[in-house]
Every structure is written in C-alpha cells, then in structure tokens.
2 protein chains.
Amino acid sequence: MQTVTEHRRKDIHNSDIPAVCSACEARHGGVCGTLTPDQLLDLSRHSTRRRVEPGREVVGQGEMTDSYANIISGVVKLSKVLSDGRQQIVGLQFAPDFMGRPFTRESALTAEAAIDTDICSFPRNVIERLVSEAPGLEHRLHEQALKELDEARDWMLTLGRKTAQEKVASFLYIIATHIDPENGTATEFDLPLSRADIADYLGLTIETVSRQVTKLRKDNVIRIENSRRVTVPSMDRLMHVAGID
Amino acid sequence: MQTVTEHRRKDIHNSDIPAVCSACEARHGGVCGTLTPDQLLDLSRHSTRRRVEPGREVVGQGEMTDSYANIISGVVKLSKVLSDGRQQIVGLQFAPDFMGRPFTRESALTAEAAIDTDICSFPRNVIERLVSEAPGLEHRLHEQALKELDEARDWMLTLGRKTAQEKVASFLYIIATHIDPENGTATEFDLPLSRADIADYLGLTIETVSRQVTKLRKDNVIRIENSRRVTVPSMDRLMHVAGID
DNA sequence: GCACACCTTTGATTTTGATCAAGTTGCCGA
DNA sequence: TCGGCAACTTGATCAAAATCAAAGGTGTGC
C-alpha cells in the first residue's frame, strides 16, 4: 500500500512532461480534479515529483508558502516548536491530501515526511495563476482548508481534555481511518510514526505513550506484531476507549 | 468598546431593510467587502441583526452550517464536548470575524456568546448563491478559513506542550491582541471569559487557572483590578512568560 | 441592609503523567 | 553470527496539575 502503482501514463504520453500527478485526479482528487485538460498539461509542465525519506523536510519553516504539493503516497507531519525545543505535531497529511498555503502569510510550520513519501509539487505562482483562471480550483482548496480546520479542532479536544490512554487510542483510530482511505477503516496497519512522533502528536512523553500502548495490548484492545504493526480486533472497542461516542 | 456605534445608516437609508452589516465593510471587512452594491442590498434583505447574551447559543451543534454570520461586536466561543461532559473551547471569534461553514458537512461545534455579542446573520443558501456570483467572496471566506487554521495550530502547540503558567500567559496575550484589533495590542482590558471558560480554553481546571493568574499578579506580570479587568505593564514580559519568542 | 447565589480564591491531598534510570529488542553492517 | 546502535519498554521516583474542600467576594433582589 505504501508504494504507488504507475498509473500516470494513462492520460499523458508525452515523455517531455515530468512525472506528475496529472493523472492523479481520479486516484486522489488532488488539485488536478478541477482543471481542464489544457490547464492540467500546463500544471504538469511546472511540477516535479520526488520521493522524500522519513525525517526529511518537505518544505522548511517559512518556505511553506513558496510551493504547493500533492501527496501521492506516504504521510507528512506538520509541526511547530517552542524556542526551547518542545515540539508539537499539529497535523498529519495522508496520501490523497495536498499541502501548502496559498494567499497567506507564512505560518511557522515544518513539514517533514514521517515515512517514505512521494510528493508532486509546483511553485506557488503557478497555482495562483490557475486559481485565477479556474474558479473551481479555489473552491477545492477552500474545502481542503475547512477539512484541516475540522481535524485541527477535533484534535484540540483530544489534546486539551483526554487522558493519556484516550489520547493514544484516539491516535490509533485516526491512523486506522486515514492510512488507506480508499479502503475505509483499516483493522491492521503499520504506524507511520515512531513513539517519539506519537508523543509529539499527543502532547505526551515517549515513556507514557509506550506504557499506554502496552496497556491497550494487555487489555486486548489492540494486538502488536512488532512496535509498528498494529491490529484492532474491534474498532468499536477502540473508539470507546478513545472517548469517541 | 463593547457597544457598537450606530454607523450603518451611512450607506443604506431604506427603512424596509433590516438593520444589517451592509455598512460594516469598512469597519470590519466582513463578507460585505467583496460585494457589489447590488449584491450588498440583496444580502441585507436576507440578514437579521440581533444581540446574543452571554452563554446563549449563536447556533446549535450541527446547525452551524445552516447560517452564516458577521460578528459586529463581542466574542463568540466555539466549543466541543465529550459524551461525559468534558469540554474544550476550540476557537474564539472576535468582532471583525465572521462565522460559519459553507460547503462542508456539519462539524459538531457549539457557538455561544462569551459576552454580549451583536451578530448579523444570513441563511446559508444566500451566501452560497452570492459565492457563485462573486468570485472574490469565496476568496475572502477561504482566507478566513486559513486564518482560523493557523490560529488553531498555534493553539495546539499551547495545549500540547506548554505548562499551566505558560498557557494562562498565552491566553492573556491572545486576548490583548484580539479584543480591540483596530487599536492594536491592548495593555488594559476586560477578560471576555470567566475562569471556567478560560479553563475550558486552556485544558485546565478553574482552580489551576486561578492559581496561575494569582502567580502572574504576584510576579508583577499583570495587575488585576477585579477578576475580569487586567493590566499588562510589559507586553514583552508577558510574551516571555507565555513562551512566545 | 441582608440574604442568597454565583464566581473566584485558597488550602490540603491525591493522581496522572514526567523525569530519571536501566534494561530489551530488533535491525543493520561487518 | 556477532557487535553496535537506535528505538522501545519497564521500573522507581518526582512534580505538576487535578481533585476535594472551604472560605472569600461581588452583585442582586428583597
């Protein structure tokens, strides 16, 4: 599931065009979905596709506004840090999402790959030009922003009001529902984050995360093959532990 | 500052038109700013202005998507609750903002006035019609969504990684910078939230909030006239305590 | 002026999760 | 197959914030 099948040549046969997401429209409803064939071709000429290794920055703090990208496969962590190094992951972007901040002042965000991640990026000005031509595109970007806002607010409830146990269960539930959206909620999956990343996502320490994962295992809420691989026998049970009604 | 001056008759003299924000465009750059005079008139015919008392719901959980509103004066709390009653305020909307979720599935949010609040609201379908006519309007809404997303993510860092002391200082800083945006950062202001609300915003208990406020006072970071009125002698000092570099 | 309600503060104690400190496990290259 | 190292787990102790429990304040109606 982590590697993407080569499905792009279906639409575009010109080998001068870099490998891009022009054909992704069906697969992951990226920005491409709202464009005309001409605009798609235009976009593809300015796009570059590349693989980002875990821990590598997709775009640096502040540069976020300079480019815009579809995530083809993988998971990207968006995080913020305090001056003394305390870190908080403020969002996870999964494969069908796209990333970037058109029109806004830079936000002090770091975006880095959590696992091997393929992205397809284009310069900001190209997107802005296309937005002015294709009214549907801004609508698409707006919806993505609203979706991220909803997710951020859900997560605020988790960060502010849930116990460590509920936080870890909530995290597992998020991963189960997002890791392979095409196939719905997954009952068996690889965690895309290390214990340290999970701690930074949940506002906990790695020791607490580890202990709570152990507790969930002992309580038979999850099964653990190795530290990354998780099986959820009953999603209802997990949701209940996560405090999701 | 809490009461709004009557400045609406400047533009619209027809007494059939309900009291609306048609004239707010300059004052608070609400949705009106991007509309033509005709569209403004159209909008104003469908708007109702009303005052909402503290604690009153502006729109209920789930209804959020059915209407759309400019906040003329006051402060609105957006909150989420767990089934057992634990509550988290996930956003504060101040006077020049507008509220509502066009195009999206309902999000389980409650919006209620924190203090006396004047709002001007219109049905969702009117906004959606105007969006399809005025391309600039969607752009405006999109920018508002991105602004709220940035604020939500900043707050996630506070919720997940700051101490109680830093959280309370961060809260005071937010209020200082948002309570009267026209006049920049305020050094003396009334808190729009009770201790219980502050606790729900910060993911703390009221006792902890109270103790931290007392500590900030004893450390001369703030002065307190009564439990609501706060003076900040040095904004730099407050920011430092809040962990804002 | 008084009583009641509500909000806030303060104090004592408990609990949750952080911190400090070893161990394990598993993976990779030699 | 064996180190070596990084990631993870587990245990012991500590500290920050929650909880439990009383007081203070402040405002309102009587």
Second form
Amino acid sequence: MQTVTEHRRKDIHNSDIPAVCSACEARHGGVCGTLTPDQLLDLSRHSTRRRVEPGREVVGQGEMTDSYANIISGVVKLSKVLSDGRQQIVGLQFAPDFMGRPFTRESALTAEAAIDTDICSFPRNVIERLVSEAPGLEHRLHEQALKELDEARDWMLTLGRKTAQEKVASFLYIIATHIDPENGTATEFDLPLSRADIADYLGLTIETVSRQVTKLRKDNVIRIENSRRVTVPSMDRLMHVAGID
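Okay, that was the form predicted together with the DNA. Show me the form predicted alone next.
Just the single chain follows, nothing else.
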C-alpha cells in the first residue's frame, strides 16, 4: 500500500498535476485523490479556495445547493433546526471530508465553520459530471457516506448509553483523532467548540460538561491551558475513560 508521503513524492515529479492541487494538504485523503491529472486540471479550473471565519455558514438548512466543497483545514459543525427554532448539532466534519450530497438539490443541514476553516469549493454540475466519468470518485464518495453512517451509529450509542464522563471523553477522543489529519492522532489541540456547543452536541448541560472536564483534569486524563488548549498525556487512558475498545 502506498503511503501519503509516497504519493506526494510522485506529485513533485508530475508536472501534469495543477500546482494548487499538488500543494493541497487534503487531496490525498479526500475525494480528489481518485482523479487523474487531466480530471484534476478540469476541476481546478472551476474550483475556488476560501477561508470561512468561525460562526459563518457555508450553507444553510433548506438552501438550494449549487456547489460542493472539500475541507482543507478546520472544523465544520453540522446542525439541524426544528420548526420552533430549536437547533441541534448533529455532526462534525474535518479535513479532508467532502461537504454536500451529490445529486441532492437542497441542503438538509446547516454547515457552519467552528474555527477558521479553509475549503475548496466546486460547482455542483462539475462534480456530478466527474462522478459519471470517474468510477473512483463515485467509490470514494460512497466510502465517505458509509463512514459517516458508521460514525452516526457509534454516536447514537454514545448519546444513548454512555455516562456524562464517557460522553465528554468520547468527544475529546474524536477531536484528538480528527483535528490533524496530516499527522494522525494529536496529543495537543485547541477545542474547536465552545462549552455551550459541546453541551449541545453531547445532550448535556453546560454545567455538566464543565464538571466532567474538571474531573478529567483532576484525574490527569487531560491537561488544560487557557480554557481551550488540551493536552492528552495518555491516549490509551482517554480511550479507557471514554469506554472505547
């Protein structure tokens, strides 16, 4: 199996790959990694890379979608709004996730940047055309959809059966294992969500989240600086507290 580093070495010597794609931090693990140089060139002609500030929507629930995007860096909150205005965070996306559902005209969720987030967006019709031309792209999108389904089922277990401490530890484990896809599991990271958002995501109160974070800190499962910077001395211990095999 080829490593990401080996793929990058090939890119350095492959002048057919657009420079912006060769320099992309997320391409090898994302959907674009399945495309040929010609297909990448086609896609790059229509792509737009931009930074989304925290709190800014990428797309709103119920909006017509005319584009999709790859997350290059950062974290995106996915939320659902009920008819009475109540909102629930239902998922998080990280680099190199693909945002959007091909062949779906309307967004079922609101996607909002949790921290400074870089995305590379493409017109919907270009992606849908490439899906029909590149079986590998269709396969990679299918893989991501199944991965998200598995993660949603795991999260249902977390919300339905785990204790408050296990929920908070599980959340921290998710951040540690997804926040830095370039280097793998991160033992130091900044929390991308506020305490209120964490509580929303976990189905807990803000006070309960704060108590559990304090307990994890006192038990030396984590260390915290400036209320947001988290260090995990032992990932195995964090997994044990989270109830993760």
